[in-house]
Each structure stands twice: as C-alpha cells, then as structure tokens.
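Here's a solo chain for you in structure tokens, the form predicted on its own.
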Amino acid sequence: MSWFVATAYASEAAHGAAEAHGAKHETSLHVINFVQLIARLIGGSTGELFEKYQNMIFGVIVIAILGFIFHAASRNAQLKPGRLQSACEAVVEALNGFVSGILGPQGKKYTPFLGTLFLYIWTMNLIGLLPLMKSNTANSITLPGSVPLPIPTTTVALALIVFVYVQCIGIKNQGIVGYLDHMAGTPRDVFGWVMVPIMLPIHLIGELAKPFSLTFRLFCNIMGGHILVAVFIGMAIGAAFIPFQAPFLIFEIATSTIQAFVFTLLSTVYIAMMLPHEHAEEHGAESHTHEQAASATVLAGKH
C-alpha cells in the first residue's frame, strides 16, 4: 500500500519535472490507477501507448458497465419484473418525469440523450472513488507556458455535445429564420429592431458561455474532490492507516451525484429554451381547457 499511493506522488512529481521543461502532457489528479500500473510493468512504447489512451479506456469500461446493466435488465423484461428491471425502470421513469417535467410532454423525445448523459457523467464520478480506478471527468492536459493552465478534456467534450446539441434543436424547431429571430431578441417594434445591435452579441455571448460554465463547473468539483481523497488517503498512509480520507469519500460520492445532476438540468434547460414558446402556451391552454371542462363536469353531476 505504502508503495502504491508512494508511486502516485512519484508520478506528480515527474509530471511536475516535465511540466518545468515546457512539455505538453496529460496530468493525473488522482492515485494511481490499473492502466498506469500496467503501463510501467509493461514500460517502453507498448507502456506509453497504454498510459497516452488511459482516459478512453476508462470511458469504454463505464459504457460497458451501463451497457451490461441495461442488457441484463431488458434481455428478458417480464410483466412482473424482478429486481434489476424494476431498478433499472425506475431509473429510467424518473429521469422521464424530470426531463418531462421541465420541458412538457415532448420532453420525451430528449429524456434518452438527456438521460444517457446523466447516467454517463455519474457513473464517470463515482468509478474514481473506487481503487485503482479513474474519473475522466477530472481529467485534465496542463498547456505549456509562462503560467502552466490545466484545459479539461472530458468535460470539455460532453459540454460541446451539449452545445451543438442544444443549437442543432433551436434551428430544427424554430427554423434559421427563427432562430435568428431569437438571437436577435424577438424584435417586434421599432425599439425592439434599434436594440437588435446590443441583444444580438449579448444572445451570442451568453451562448458561448454555456459549454464553459457546463466544462468548469464539473470539472472543478470533481477534480477538487478527487485531489482531497488522495491527499488524506497519502495521511493514512503515514498515521498507521487510519482511514482519514472515509468521509470524504461519503461526500463525494454526494458530490458526485449532485455534479451530474446538475450538468443534466441546466442542458434541459438549455433546450428549454431553444424550443418555441408557443409549445408552451399550447400546453398551459390546454391544461386551462381541461381544468375548465372537469369543473363542467362536476356542476353537471351536482345538478
């Protein structure tokens, strides 16, 4: 044990050497895992090469876990499902009625993206926590340069889908000239098309600072996180094992759930408001309809 988490530190430090010298490389803000310990078992090129695709090995291994678990639950669904399909449907119902529940009845039809990318992210979280294991969501390439500045990959990536997602939806729904109207403001007066100079860079601006507040805010907590862990598990290394880093691992794994939550809700809000407003005038008329028809209903029963 003493030489595994010795071995992790190590491992900063020669990121810190090459890091000193102005090289591009990949940092690891946790202990080490089982790819990087078979890496130098291996060594020479074979051994760089496994440690340079670290991140996609480990995102391979979290859609295999979600793949597995979803197969088995499906692969014989029965009326009275057991206990893995009833987990698993309940997992799936209540990301429906949460997706559902902010975009109307046709959140239905984003609830597999949206839901895949909650799964995804939170399962990403939690596989850090375990031993010998790593988050990509606390991944991170150091760029070279007077002021060292760590550029997240993962996050970065799962925050541009999201992104191109999120734009793709707002032209598809609204049409370009739509969706031009709406980054210009929905100008329908004369005030309205003065302002249009100022409301149009504003819309764009904002646009542009989702994928960067999706990329940090994850990446951020998570990496904070995983670099406490493996600081107070360095502690019980040298206090005869005493197990300091314990609750903070309870509390990552709540932070953990509550990152990939909210990376979840503000895309859903994202497409919330890509999507034509008249949708939802549509469906709060036709609540207002039913509502009024019930109460018909009951005054006819009364008489």
Contents of the next structure:
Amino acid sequence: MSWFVATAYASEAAHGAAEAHGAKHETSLHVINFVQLIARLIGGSTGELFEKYQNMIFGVIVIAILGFIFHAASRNAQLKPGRLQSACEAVVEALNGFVSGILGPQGKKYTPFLGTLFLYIWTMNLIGLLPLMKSNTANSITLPGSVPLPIPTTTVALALIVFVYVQCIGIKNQGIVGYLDHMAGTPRDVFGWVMVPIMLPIHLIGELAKPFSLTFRLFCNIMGGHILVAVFIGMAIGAAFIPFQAPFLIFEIATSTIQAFVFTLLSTVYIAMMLPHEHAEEHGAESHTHEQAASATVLAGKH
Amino acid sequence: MENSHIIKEIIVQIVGFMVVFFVLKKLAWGKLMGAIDARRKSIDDSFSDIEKQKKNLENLEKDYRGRLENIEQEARVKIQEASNIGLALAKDIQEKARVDAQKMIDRAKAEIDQDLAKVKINMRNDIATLSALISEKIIHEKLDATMHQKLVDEFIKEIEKV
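Swap state to the form predicted in complex with the partner chain from the form predicted on its own:
Let's see the whole complex now, leading with the same chain.
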C-alpha cells in the first residue's frame, strides 16, 4: 500500500511539475497506474506508447476479467450450482428482473445488451479503486485550445453505442415512418401538424442530448470520486501515512455501483420510450411502464 | 493528432464493448440463463409431478375408501347370504331328518306289524299244535288235520276276544 501511495504522490508531483511548465496532461489529478509506472520505468518511445495506449490496456483487462469470471461460471453450468455459478446467476437474474421490470416481458431480449452495459461499466468503475489500476470511465483526453475540452473517450463510446442501439430499436419497432412520426411528435390533427416544426427539433435535441447526458454524468461522477480519493491519498502522505482515503474508497464502491446502475437504467428508459404501444389492452401496462420510466429518470437525475 | 487519437480510442472502446457484449451474451445470457431456465423448468416439473402424484394419491385414497365401503357392504351381503343358505340348509336337513325319521318309524312299524303278524301266526300254529297235543292227551283220541285246524281257529278267536 505504501508503494501505491508513494506512486500516487509521484504522479501528483509530476502533474504539478507539468502544470508549472504549461504542459498538456490527460487528466487533471489521478493516482498512478501500473501501465504508467512501466512506461516511466521503460522510458523512451516505448514508454510513451504504453502511456498513450493505457486505456486500451485497461479495457482489455476489464474484458479479460469479465470473460474469465463468466467463462469459469458457465463452463460446467450445473443444475445444482457452485458458488461462482450461483453468484453470477444472481447477478444475471437480478439484471434480467430489473430490465423486465421496466420493459415488461418483451424486455428479455434487451437484457444481454443492458446487462453487459452494467457489468462492463461496473467493472471499469470498481477496477480503478484497486492499487495501480485505473477506471477507463474516469479517463479523458483533453483537446488543446483556448478552453481545454476533456473528451471522456470510454463514456463517449458507451453513450454512442446506446444512442445508436436505441435509434435502431426505434426504427425496427416502429418502422421508418413510425419513427419519423414519433420524432415529429405524433401529429394527428391540424394543431399537431402545425406544431411539427417545433416538435421535430425538440425531439431531435432531446435525442442528441441523451448521449451527452450519459457521457458526462458517468464520467464526472467517477472522475470526481477518483479525484477525491487521490486528494485524500495526498493528505495521507502528508500525515504519516494515515489512510484518510479508506472511507472514501467505500463511498466510491457505492458511487461506482450507483453510476453503473444509473447509466443502465437510463439506457433502459430510452429503449422503453422507443418501444411501440399500440394495443388498447396493453395501454394500462404501457402507461405504467412509462410512469416507472419517468420516475426512474427523475431518480437518475438526482444522482 | 489528438483528434485522430480520440476517434481511434472511441472506436477501440466500442469494439471492446462489442467483444464483451458477444462474450457475455454467449456465456452469461446464453449458458447461465439457460441453466437458470433449465433449473426453473426442473423445479416446475417437480412441483407439477408432486401435484400430479398428490392428486393420484387422493384418487387412490378415494378409490380405496370406496372399495373398503363396498367390501364391508359386500361382506354384510355375503354373511347374510351365507346365513340364509345356512338356515335353508338347516331347515332342509331338519326336514330330511324328520322325513327319514318318519320313514324309519313307518318301516319299523311295518316290520313290527309284520313280525307281530308272523308271531301271531307262529303262536297260533304253536298253540294249535300244543292244544292238539294236550287234547290228544286228554281225550286220547287223535284229531284229524281239518278238525284240528278248526279247533285252533276257534280257540284263537276266543283268546283274541279276551
């Protein structure tokens, strides 16, 4: 642990020195990870390459962890499960129940996507809490300019995937005409058609705002938590290595879980809003689903 | 340079997610959900089997109860029948015994009558013979057979009157 703290301190010191020279950095404040450490030990162009592609390395690590766990759990899937299979089944079943609870029985086909989304984000969030590891969800590349703009590549990628997936579901379920009708605010009378020039941009902006909202909510929450931990690690170094960051690590576990959940919840709600609701007898259930979706959106907004 | 790196990284992250998605779709939502569904089906089947067996047992119990009731009734009927048969048999036997006894009595009476008649004849003959002998001795004369028979018959008639 002392090595971890020392490296964190080294990272911050390097960050401070870099800022003093006006140099550009990927993140504003974070603890050092093992790829950066290797890069600094190797040095030269190879070291730079390591540093440059560290996000991909951590992405591969997350994929490997998830792949390994679920491969081990499902390799000999038994009717009477072992501990790992039970744990994985509990997660899978909970996610399935969660998605089906919002989308109804038809939600089962969206569970693999939404469940994977949750597990991927959750693992990425949590892995950053381990010493010498990094959360890709808290990662950003800053674009140079008069106002430096951080681009959180991982959360952007995830939000883009959700955006494209949701639009595809909308077009697939409603048809291209139905989709455009939905985007135009479902005009059925003269007033509706008059409102189309207003409703269409509003819907377009609404749809385009969703990936931005997803991207920055996840990125900012996770990055904020990691900065908090990094600051308290810095304080610990200055206070005879008393681990001040420990309570915040526990807090971060909760935050990581909640943010992964919120991202998944919002994605589920976006899918629910794109699903058709045409049958009269299903109207009650649909309105119930939309009420749930609306309350879920409010809840997610609070987080 | 930075822009192209950002785009490359976003593409790689998208590819990474797709890899995770396909891996988990196969492992987590394929095999594990399959295992869960199989278990659920197995439990459902077990419960339905139990329900079916319970129903079968109830039917069997009902059937056996019915059979027991029938058996008791049948037993009662059979005992009654046996009792009736027994009574009829006893009556038959009694009747037969009575008839047999009556026959035996009749036969005995007939035999007695026959014997009595035979004895009577013998006795008459003996008395006749004896009386002839006595008479011969008394009167010292010999009676012929016809005379002798006539005397005997008269004597017997007198005895019978007495």
